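Let's start with one chain on its own, the form predicted alone, as structure tokens.
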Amino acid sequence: MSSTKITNIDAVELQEGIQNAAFHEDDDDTSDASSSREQQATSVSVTRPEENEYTQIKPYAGMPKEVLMLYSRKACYRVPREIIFWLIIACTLALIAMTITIVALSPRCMSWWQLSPVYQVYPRSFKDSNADGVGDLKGIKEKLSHFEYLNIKAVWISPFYKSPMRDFGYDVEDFRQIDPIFGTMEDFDELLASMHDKGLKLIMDYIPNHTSDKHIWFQLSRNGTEPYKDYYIWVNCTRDKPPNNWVSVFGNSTWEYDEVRQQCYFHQFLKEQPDLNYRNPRVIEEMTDIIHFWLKKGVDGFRMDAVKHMLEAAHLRNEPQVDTDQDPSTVDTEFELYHDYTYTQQGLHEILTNWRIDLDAYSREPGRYRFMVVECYDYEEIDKTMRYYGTSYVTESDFPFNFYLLYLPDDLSGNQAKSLVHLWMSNMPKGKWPNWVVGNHDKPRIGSSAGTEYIRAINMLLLTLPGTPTTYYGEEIGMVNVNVSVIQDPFGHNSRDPQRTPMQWDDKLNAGFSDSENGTWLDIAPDYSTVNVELQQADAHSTVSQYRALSLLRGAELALSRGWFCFVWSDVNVFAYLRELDGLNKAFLVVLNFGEDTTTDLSSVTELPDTLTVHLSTVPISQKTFTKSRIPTSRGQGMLLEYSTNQRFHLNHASECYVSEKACYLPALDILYNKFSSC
């Protein structure tokens, strides 16, 4: 009896344990094992009503997998698990769909060259680090904090290649070397690394049209050495009779007789700057290799100089005179001829487009877009300038420089300002990005040509128009032309020296530009003790403080950086426009006075609210709000007025408004979307 009970107990314990089908008893015990299994089966069938059912009430720690699986099949565990699983799947799919939708509907992110002003540094005049009276690369590095203060992200540095300096760096002797007056290649590498560490971009000046006559290519070409023989443009001529009537930018004939080769070579600038022959494929290859050399070093872009001069007609015909009655022998300036055969010739845009492709190849790394801007003065032929944007199928430059605001002082008024802005915006190809320039190393400073009382209003214009503004060094503090004591510029009586004088950093020796006790390469401005960076940074109402405030605001406000631009008003005194963005209630009205004291009535602009708040004024005022029917401005004053509205001006005034790319703001998610239609 007792032996039977033990067998039954053992049977239950074995049933609850993990069974091993591969286990076999000894052969001698086969019959006993068979009998025991029959008894176990009988015992289990009596004591456990359902085979393999586990009757433990609650799960316990360390339970085996088989037990855990029994519990996992129960509805109270299975159903919640399945609900959570499908919720996760649904949420994941929804997030993916939302991401795809946002990406599809969002406008493109703005690139670095669109996010801040471009600041032009003329290296001879920015900062001297070694007390020789001439600015250099180390000096620029010392002043990188100035760009950060101004919220500048892109810096264009004028030429610092090795050069005889006949045209102050635009006559290049070696495109792969730094001129000793500016430092060494190591100095350049350190400057570039420091700029990148601070989030700054470096734009180099690239001079494709010509070289110096000291360049090794020209020396070999004039000797007839292959393959350099045709690197430049040579024609048969005599000393006294040039091949045609073509005139250089600097005046007189474009042809210079060379005693060595006994032929004439072509130069559109100084005779020491012979033009390269872009009809020769090897020249294109050489100049492309130079672009690659600097791209590999890490430069962020190029300003391409004088590109319209790069090709000339091969037939060498005389160009037509502007005044047909003028004696041909007296024609000696570029403005006396129509340059049908020397400017913007067929094949030019193909060369530039291929260079754009080369830059794009280096732009594939995230955040390393390589920028390209071209210089071309086409004056009244603005359609030729616009061609440098490329076409709807082919990209060329990111933009050609817009020099038309340089003509603002010719007829300084609100109407003139509107006319010049409209000229660019109405001719610019749809979807392209505008830009604005009011000064550079070749043109008089705007403070001298327009008047110092208008400097702040012009800076406000520059920093509140849509697109990329370019600031020439010193404009942020209101520097003006200087009557230099000794002319250095080869232009002579048309000298560009007055706008190239040293930067005014403080009121100490040489305006803080140089420690030289022997003077500086050009005279220091006599007003440096009152017009300098250090003094103005300490004054919240100074020219540089207002420049900085506008630069920061431009980067922070979507309406200013990428919103609609709309003309609102212009007359002999005032130019007014607004900046708005669909979906964003905050908008800005800019009122600029380029004439005399006046009061402007904008009550006819129904989209404007009755009350406008002063965000910034270029002259101190006590009144902080104005009604739109009475906005007073004084001579040279600029006001940035802020207002809140749900009405959109551009919807009812399409002919007066422009935007490069439509975008709508969604406040709930703080995102931009829907670039295809109105919000």
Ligand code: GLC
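All figures in this text were calculated on a predicted structure; none of them were measured in a lab. Take the two forms, find the largest set of C-alpha atoms that superpose within 1.5 Å, and that set is the rigid core. Numbering follows the first chain given and starts at 1. What changes on going to the form predicted together with the ligand:
- After superposition on the rigid core, the Cα of residue 486 moves by less than 2 Å between the two forms.
- Once the rigid core is used as the reference frame, the Cα position of residue 72 differs between the two forms by 2 Å or more.
- Residue displacement note: residue 81 has its CA displaced by at least 2 Å between the two forms (rigid core superposed).
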The other form holds:
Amino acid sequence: MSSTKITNIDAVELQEGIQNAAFHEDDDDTSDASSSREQQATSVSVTRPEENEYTQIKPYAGMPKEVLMLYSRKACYRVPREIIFWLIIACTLALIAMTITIVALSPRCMSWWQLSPVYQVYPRSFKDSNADGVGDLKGIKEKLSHFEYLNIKAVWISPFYKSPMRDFGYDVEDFRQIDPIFGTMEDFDELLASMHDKGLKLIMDYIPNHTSDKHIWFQLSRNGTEPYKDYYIWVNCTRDKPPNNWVSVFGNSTWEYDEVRQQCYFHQFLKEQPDLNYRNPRVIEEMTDIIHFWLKKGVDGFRMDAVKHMLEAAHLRNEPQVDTDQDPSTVDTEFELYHDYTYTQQGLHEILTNWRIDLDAYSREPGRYRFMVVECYDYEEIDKTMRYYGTSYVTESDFPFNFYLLYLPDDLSGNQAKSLVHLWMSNMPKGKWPNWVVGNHDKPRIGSSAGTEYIRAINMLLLTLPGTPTTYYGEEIGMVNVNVSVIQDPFGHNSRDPQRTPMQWDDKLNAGFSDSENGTWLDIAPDYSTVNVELQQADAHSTVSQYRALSLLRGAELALSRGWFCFVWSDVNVFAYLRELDGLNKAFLVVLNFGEDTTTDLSSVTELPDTLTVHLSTVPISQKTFTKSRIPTSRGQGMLLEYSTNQRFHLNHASECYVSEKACYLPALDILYNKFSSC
Ligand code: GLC
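Provide the structure of the form predicted together with the ligand, given the form predicted alone shown above.
What follows is the whole complex; the chain from before opens it.
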């Protein structure tokens, strides 16, 4: 029956569509239409002659559905159709996969804390605006142009909270108030607003481990007032017998007998700095509220102080002695014990991670990223330091301070510089951002620990390594430690006063730091008439001019700010490395001399062109170019050489190289460089 219908169709078709009543009939047919169509299909597929019959006609516009179906089932239509269908699916999937890959790998916008060096201001010593001999917030505001001059966008200010100043601000009496010596909350608000107006970011010091013993919490805790009773760590003891052998960072027992409560409280620093009890959830809440208080005010981040000390073991067991033969009664310094029960205890990272989440909650507006850096000295246990970066799944700090370059002067040499840089690079988790510290308020200035002739080379190292450099105020002009006449710092024979002397602005009264007629809180360095900002700014070859030039260059040259970093040479005198970035043919070679006068032969580095142009030398030289086989440097000289190339060193020396942000680089681009490198 159906084959008859087909014949009819053909007939109708032959009549050029004049009449197609047969189909209308069929459409109108109230009998089981679908089963009839099925039968048609079956009949068509088996009825060869009729099929041939209808395929002799070409498909035409306006043909009825049934005819269309008959054509479309034919292999010559079906196969291409299916191919196109699967091709579309495959292309769509490939497109989605490519989009995801590109989004994941393409360069992320670098954040402000990656783009600029961090400059540390020690507020007592930066600039005194009211002639009392101590620096203050208004003074910092007066000197904002200095940061602009240095091309610095991120400023960390050491603590200016209300404090009895036993540890010069690291003993906080009230986390929500400004100490009168530094000014008022209004001064702070004005400083922050002015900094933001100038595009500068303010990083505050945050001291979670302890408060001052003058803090109201401690006052209430020592007389047992709830809920403050357990805000600190109290243990039963007698006046002359501490609960265990734990010693403070500043020396002697960590335990202090309190006459009021008649118990011992725990302190990892001075006895005037009782440790908070982080096993008490209320303490965490209180300290988190303080973070919120300052975030709401608009601060851009925190440097978190002494974090590894925040928790200690509840069992209070004695810590093992480093020298088991030592008489236990003589153990009174930090390095005589293994701090298994007082440093980096379980639960610490959870607290820090939660604070990171708080910072993230305030980072949602564009350009308002809140930064977090932690202070922890883990010495040879670098894995503990790296843990503060977080894990693959959880972000913690943006970086823990990298203090390892502080050891450079211990064995000043090219090899030592390389091994310290390598130490960080090889231990840092993948995709994280490095940073470098060469001095701070706790450590001797580089000019004193390494020698003044190395200051410029060390600044060049700091500013040309990949990652964020931190500069302690005064290092940009080459200030050195000062033998102060009156010791202020309570850290006894390790007094940190010498590296905390007032900033040397000019050669006038008090080096331009203060108008005080009665002296300054620490002596002014005797070299201030020759080592000062004003004088050095007028000299294009001075330490500060070179610092500025390097800081500007770092901001302007992608190869320096986010490019590949590759070791190319180290020996007892020289440390050399290069910075390059795919897609740019300008690259830099940095040659730093941390030893004696020498000539370095880099002819084995085939990727370097024969001639290199001097971009900056820390000592005056007349030669403008060098051949790579003869690069002379003198003791303490740093040279930044520039060259043009399309050869990529990192492609052939993966193990010697590191790229700052994995997002900066698509390995697929290697194909291009391999292919066209000989062009
Ligand atoms: C940090 C500070 C240091 C201070 C100590 C105690 O290490 O950098 O100056 O004395 O914490 O707060």
